[in-house]
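Form predicted alone, single chain, as structure tokens, below.
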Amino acid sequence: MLADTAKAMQRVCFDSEPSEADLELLGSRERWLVYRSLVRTRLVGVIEAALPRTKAAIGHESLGRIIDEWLSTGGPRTRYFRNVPNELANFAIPMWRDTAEPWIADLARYEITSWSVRHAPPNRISDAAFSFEVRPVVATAVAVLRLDHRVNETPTPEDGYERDPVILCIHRNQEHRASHLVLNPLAADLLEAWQRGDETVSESVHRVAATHDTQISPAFIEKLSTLITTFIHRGILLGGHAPPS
């Protein structure tokens, strides 16, 4: 009986239209309709807060329809309110990608990644200064995002974005907001290697440079030093862990 009641509560809150049978089972029909409205309004509110430009691009009604469709599959699985937009995005982005305007999927990916970075857990602690002989420690609030459209450029054009691939490093800044850097493919591969943290900086630099058929020349070292300085200044690189002895 308790399981049946719980399922009825879920259906009343998340089905496109609550059934009279479920409302009768739960009792107090008007109270449950008010509760349904409150639950859905709060979920829609946090989704719109995470995806404001996506909402503006596709329109309030279109976003509302896809939220309804997602809710009808059972609603959020997460315990954490801040993760609700991520679940909606995982549901909707494949649909938006398979349309005449696939840049909307990239815009949603950019916004949901920025949202996730803002709400990422605290940083890990490094036990050594950054150097080429340590395993690097990268901030937790960092993501490398490869996009087919430069949706990071604002404002959104009225006719959308033409295909123009870009790689972004999205990170949480000192104001606890998401910021981004444009990376070239080699820099992106280096940052992802440093996020894994299973090689020393020197090992990862040599491996990634070889993958890109790039010579470690004085010019390369100068550009690498500038990249590392930028990462440290922005709080992307935090230090390192000494390799095990």
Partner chain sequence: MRRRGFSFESRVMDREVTGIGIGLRYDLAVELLERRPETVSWVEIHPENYVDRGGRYQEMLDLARRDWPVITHGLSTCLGAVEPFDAGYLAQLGDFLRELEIPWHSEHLCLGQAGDRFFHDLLPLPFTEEAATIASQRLAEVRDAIGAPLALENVSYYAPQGTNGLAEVDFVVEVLERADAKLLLDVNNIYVNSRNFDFDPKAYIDKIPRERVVQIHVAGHHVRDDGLRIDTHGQPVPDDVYDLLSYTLQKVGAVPVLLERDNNIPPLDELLSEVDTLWSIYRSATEVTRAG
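Now show me the form predicted together with the partner chain, since the one above was the form predicted alone.
Next comes a single chain, given without company.
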């Protein structure tokens, strides 16, 4: 039956070690090991393209072991080749948090977030200019990332990164590359509120400022204007939608 054949192919390609029974079922041990190699080489290639610094930090063999472990859970669920590294990262980052140097998981999160932003969907269309009365529209290729280590700073130090928390806005720039801005906690909360888009700008500014015990003073307004200008200039903030009447 074709279903049995397909399952045997899956096990041969993704199990830690292909079983002799499956290889016999499929009919040619040598040639099905060729398929196993072709399938795995392609997947490893795209993962290494997405996580080059993580690979350099933990080593080729260590990355290979965790890819093997992930594949042995059955293989990628995504039909999109570009999303294969995201599935590996979702599997590996919790493990790296527990077993690797403390900054490795942050580095992998930074790299996979940058990869995701590069390949994010096209922007939604806003139907109004940005103002305090609209619900803001933020570009799709924007992510707020809270890190315990400044792994965005390169090159990677010989002894790794010391703990030094930072919040980044990672976004797709005009050249379609991932770029980042360092945000303070209030700006990060504002941007996340604007990404949700369920409040007007005015509502979100008042709520977030109150959460941070911050007065809406002239100095605050000036900083907020600078932030908004930067976001608009970088294509992070696209405009807005008029709130429902």
